[in-house]
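This document starts with one chain, in the form predicted on its own, laid out as structure tokens.
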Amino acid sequence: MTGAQPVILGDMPSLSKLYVNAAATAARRRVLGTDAGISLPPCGHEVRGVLAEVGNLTAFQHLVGETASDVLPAGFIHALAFPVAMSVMNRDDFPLPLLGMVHLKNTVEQHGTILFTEALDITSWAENLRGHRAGTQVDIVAQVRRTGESEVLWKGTSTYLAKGVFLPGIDKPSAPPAPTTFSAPDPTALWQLGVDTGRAYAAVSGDFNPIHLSVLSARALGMRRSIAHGMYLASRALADVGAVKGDSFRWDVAFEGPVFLPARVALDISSVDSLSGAWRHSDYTAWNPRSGRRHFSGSVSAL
């Protein structure tokens, strides 16, 4: 974590307030250029005795194919970290412009599990600014405590992709990485996905960027068709894993070509076990059934 102690929130940030001033700080920079310098804030944001909604919770698990529970599944509790996340993209002395961003990559670690009924502190900050050949990527990390205590139950950190914007004095890559070949295996399952399935998600996830929503908004911000989040693929492929990964694992996912709504997408999981028969890991792969193209891959390891 940063260094210096995290600036608490009173109050849970509302996504459709900082995706508005977003919106406004985008356009402000456009005309007056930028002043946030080339640096990462030096602290985060915490906010304390944050708790589910249970309302919330039940929707989330039946949208991704949980089963009905009283746990938080971890993409769930990705989702209520999120709006502390995104409050840190939000500050002014933070580098980069907040929409547009891409997200590549997701690691949890969770240590145990979270009952809704339990008051939660979540901590975010920013570290890792870097190259990347296409732009400027970061670190966003989060960190769920229960409220008083010191053990970090949940940790989450995501990548992100500033396309286009090289800030100075950070060097990128000199060459992309040799492409990796693909063969689609027999898929596990197949998803039928509507052309609503991110204004479902964004329901129960309180993310309502327009990328996701419909086709007109989407395209005002250069798609061609809405996408689905990402989050919310990772999510459903964890459920389709199931409950043998226990109560503490490390789950990793990375995003390679968006899913345009509606889709169909095969998803193949393949799981190790130990030599004493108790799982160890799975890896799962999700593509496009009809051009052969991954969206995404990842693991589930046990910890």
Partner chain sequence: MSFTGQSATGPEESSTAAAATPGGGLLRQAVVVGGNRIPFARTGGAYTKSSNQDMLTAALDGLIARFGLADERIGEVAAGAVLKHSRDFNLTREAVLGSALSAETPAYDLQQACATGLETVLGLANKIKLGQIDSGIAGGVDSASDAPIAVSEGLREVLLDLNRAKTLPQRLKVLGRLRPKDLAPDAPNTGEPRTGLSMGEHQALTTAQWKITREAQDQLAYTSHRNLAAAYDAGFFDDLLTPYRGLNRDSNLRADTTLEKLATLKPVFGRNLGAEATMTAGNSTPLTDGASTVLLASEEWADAHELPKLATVVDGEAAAVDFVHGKDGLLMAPAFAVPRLLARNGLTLDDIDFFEIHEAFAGTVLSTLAAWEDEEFGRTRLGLDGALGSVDRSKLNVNGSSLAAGHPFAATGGRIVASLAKMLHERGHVDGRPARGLISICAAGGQGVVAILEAF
Given for the second form:
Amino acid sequence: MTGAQPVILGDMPSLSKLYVNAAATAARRRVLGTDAGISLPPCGHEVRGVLAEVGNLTAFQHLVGETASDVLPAGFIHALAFPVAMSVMNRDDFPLPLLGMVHLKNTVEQHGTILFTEALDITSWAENLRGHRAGTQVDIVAQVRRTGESEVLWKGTSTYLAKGVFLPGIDKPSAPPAPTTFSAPDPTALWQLGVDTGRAYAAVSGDFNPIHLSVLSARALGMRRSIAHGMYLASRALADVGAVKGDSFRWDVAFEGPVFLPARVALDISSVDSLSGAWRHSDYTAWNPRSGRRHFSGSVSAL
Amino acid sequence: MTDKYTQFVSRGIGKDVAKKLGLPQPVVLRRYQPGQALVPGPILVQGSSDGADELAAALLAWDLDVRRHAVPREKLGAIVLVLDELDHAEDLERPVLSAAASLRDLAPNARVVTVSRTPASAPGPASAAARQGIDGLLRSLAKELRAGATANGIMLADGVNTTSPSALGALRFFLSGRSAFVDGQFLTVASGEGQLPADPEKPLAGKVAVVTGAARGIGAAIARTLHRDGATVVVVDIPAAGDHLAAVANSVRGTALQLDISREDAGHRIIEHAVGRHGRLDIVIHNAGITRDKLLANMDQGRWNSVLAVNIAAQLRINDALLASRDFRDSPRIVSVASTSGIAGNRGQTNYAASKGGVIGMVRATAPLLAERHGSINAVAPGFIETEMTARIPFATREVARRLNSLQQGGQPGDVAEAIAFLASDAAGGITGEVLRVCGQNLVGA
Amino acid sequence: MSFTGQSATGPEESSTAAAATPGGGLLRQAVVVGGNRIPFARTGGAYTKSSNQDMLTAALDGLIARFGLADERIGEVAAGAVLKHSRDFNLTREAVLGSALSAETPAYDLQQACATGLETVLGLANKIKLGQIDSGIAGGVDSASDAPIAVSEGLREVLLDLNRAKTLPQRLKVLGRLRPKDLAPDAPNTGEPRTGLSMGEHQALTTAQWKITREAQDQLAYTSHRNLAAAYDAGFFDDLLTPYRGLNRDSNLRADTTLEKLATLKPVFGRNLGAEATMTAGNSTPLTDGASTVLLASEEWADAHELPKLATVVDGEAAAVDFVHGKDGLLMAPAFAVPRLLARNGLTLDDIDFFEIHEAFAGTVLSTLAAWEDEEFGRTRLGLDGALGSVDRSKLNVNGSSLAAGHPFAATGGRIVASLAKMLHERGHVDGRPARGLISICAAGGQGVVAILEAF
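To complete the pair, please output the form predicted in complex with its partner chain; the form predicted on its own was given just before.
All chains and molecules follow, beginning with the one already shown.
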């Protein structure tokens, strides 16, 4: 991390308060036209001594199809760190409106196992504010260490897009990337996602973003129906890759079309081994089996 | 087991009502149970011949209470009337009338058994008349007896002693509860063949028996009776009846053979199973039979052929295989189930009666073929038997049919089974080519 | 796609050499004495109200009657069911207690999806070979009609917590969590837990991958019905089957079906999966109810009981594939198990006189045969020089198989073992050696169990 020392928060921020605050900020900005500026906050936030709650962990593991072991799944750590990341995006000096931001992609580097019994220090900051043909994007980075230790065990980078927000001094990319044509392969799996998928993941992740909760709350934010959490989908794919990934791995996912609930999602998960037979990476692609439109794709690879 | 009417009139108010109204008064028959006394009281042996003395001595040797002269007012379990030395019809008078004096002293379910000689071998007309006279006498007496008592006769071929194995065997059968539904019938002992069992309660010990059509009804009862008497039983029925067959096989600790007996190789398959699984084959009971009733005027080829194929052609083919087999040579026994329909006829059963009449003809003609291996073959002709099949007869018809005999009730499948078990035993070796009716002396037919 | 395969060559140790048993003796033979099953009934048919225990007991009692085992103490009875009620935790033992066997006969349950029946045969055969038991009854049963229905997760958790709650306020609080949607039951499905795809959908992908045509699948189904009907007419099942609940024949059997009729059926699997849909109700097995049993014994036990010895259980092999990550089709594990089993026994496909390949779907059988005939599959996946070889179709499922008979999951293994043992016994010897049969059964979870039997 570059820049100033992070602000140490006394408690884990409350996500519901952060969402309320974000809504209030959005309203204030609309009414007063105040502007947060065009640069990212100079410092990040840190919460120390964070402990996972084991009942919550078990519920998360069952929901995404992981075995209920003592090891925190990479997606669970993302959920654990999410309030800290949100608190950064909730700062008054954060230049983009939190509500309505779109999760474009996510990268996690897991460097070792973390057990639920271990107290963790979680640090998050924003970086890499840059243009996008549809608005402005930013990376929110989170790091997780065992309390008091310096070794980073988990690092997540979430790229968000503030649609339609163009900040002065930040250029749009010169040309939009050439549209890639997607032809669906034979699926290896077919997920049936019920209408309550968003609520179920909200209950285990704490992410009560209204766009995931119900048709009504999603419509209030301009969605025609509620959509599945991206990190829920990615966490299920990660679980499906299975034990072959070991303790240290890189996990990428890029989100494209949202998954409107309820949904049938087709997946292709395939592994690529080296000539010696060792696992190199597992790639996954998910699409709508009816329209053929891609929802997300990514891979899990050896570090 | 016993029908409801019989239960009703057997005791209490039902008994009084039936008596007053002159309704039939069937009693609950004395049926054989292992350990049961042979007869319900002393046995009076009437007759003055050497044969009578020898027979009385043999009965004494069975630890029975034997009387040579009636004791006034003593309730008798049985009267054995030995008439083996009659030369003239006039010789009947003394023994018959002295027996008559004791008839009122017969206990309920008592027995009268005559022992006489076959008319066919009589030396002259006078003795033939005497011998044949016993036939009419006995059948009439059977109709006179009440309270479950029966009268049956044993006819000895000339040269066969009153104490020959089968004479004693037949006497034991008639005296016992095994013959509960046999009434007014004769068994002819043709020879001194046969052997009395070491244990009268296990007369079939060590024998391997096959029963066809054993999945239910009379066949299942035969299997259970043969098993009770000590035999290892193979039960046979068509594959479609396999579930019921399995239940019977398991209840008699035997084996089930799912086989359509009308198959060409049925005899071979039966022998192979019995010998392969149980090491030998001693007894075959041809019980399997079907009915496809129709007036002859309306008879079709299918009904006719299927009944003839199963009821007689299959038995003939299986017997051919048995006669050709080296594994059916040690005093083998065959008993076929015929029917009173085959003797007296029955409306709507021309096909069935033809097949069952055929069985009787087959049995008589097969008997000589088995003689050199000390084998025997006989038929049992059931009358009205309470089975699933007869339960489907309309109530009124059924009620009439089951009362139309001297015992005023239908027989049980076990009654048929008891007769078959006796004919399948070593003790019946001197009886062959016979047809024994188990009908309670049905009014219909012979 | 991976480039590493499952080696077709077995471990170095050879099983042909006689090994020492714990008792110090040599391995014995395990012989198939015979079998018994009840006719298989289409779901919702004759056995709708019959439980797994009812049907297994009926199949056992028929076996006991056929072989005179009433009151006999059998070494062990092993059976199982795929769809199982929680009350059936001791299903096989309960069936034994309800049967005519001695109540002193021990029993255990086993479950390996559709391979359950064959695995019980292999397990008990091994115990017999080792001298641990002298006789055993293997079997399996399944009812799709009387399938367990679970309560929803929500209701289940509330009920369990309610049971743990001690006071009235605690109980009321727990009950307050109940929501109307929790009252909807949770019916079992045949979907693979890890992929969400049904077995049919999985097979549809494999069928398309191996380019199996609709016509070829219909032809296989037609042949299965024709062969099974002929076997019934010839009395083949007279000593393999005991009627139950008024049924004398498998109710799925359509003796009069034709290729034309089969061709009119609409595809039911793989319609949303991109590839051309070729799998119909006619060339896929329907859900079925039924039970089967097999009597196994040592030679000595069979002789002492004067029982027939139809065939010996020579060897068995299990395999599994990684279908989750798209490496192989869900039901393709036997394609790997068979080459390994043949190699360990020094055999090729040409040394087999009867092939009994379970027809989960016509596509399963044909995909497996195609894989064995495929040069590249042989080289890259089986580690062979080329293709494993071809199966002579005149030796395949000659008395019909699951497409015609139906497939009550755990009961299929027993059906096949008993039928094959009888066929081998009838064939006797081929070219001076005992007739030999191969059984191949695919199972959920990407598994497969295969076995070799020889005429005794």
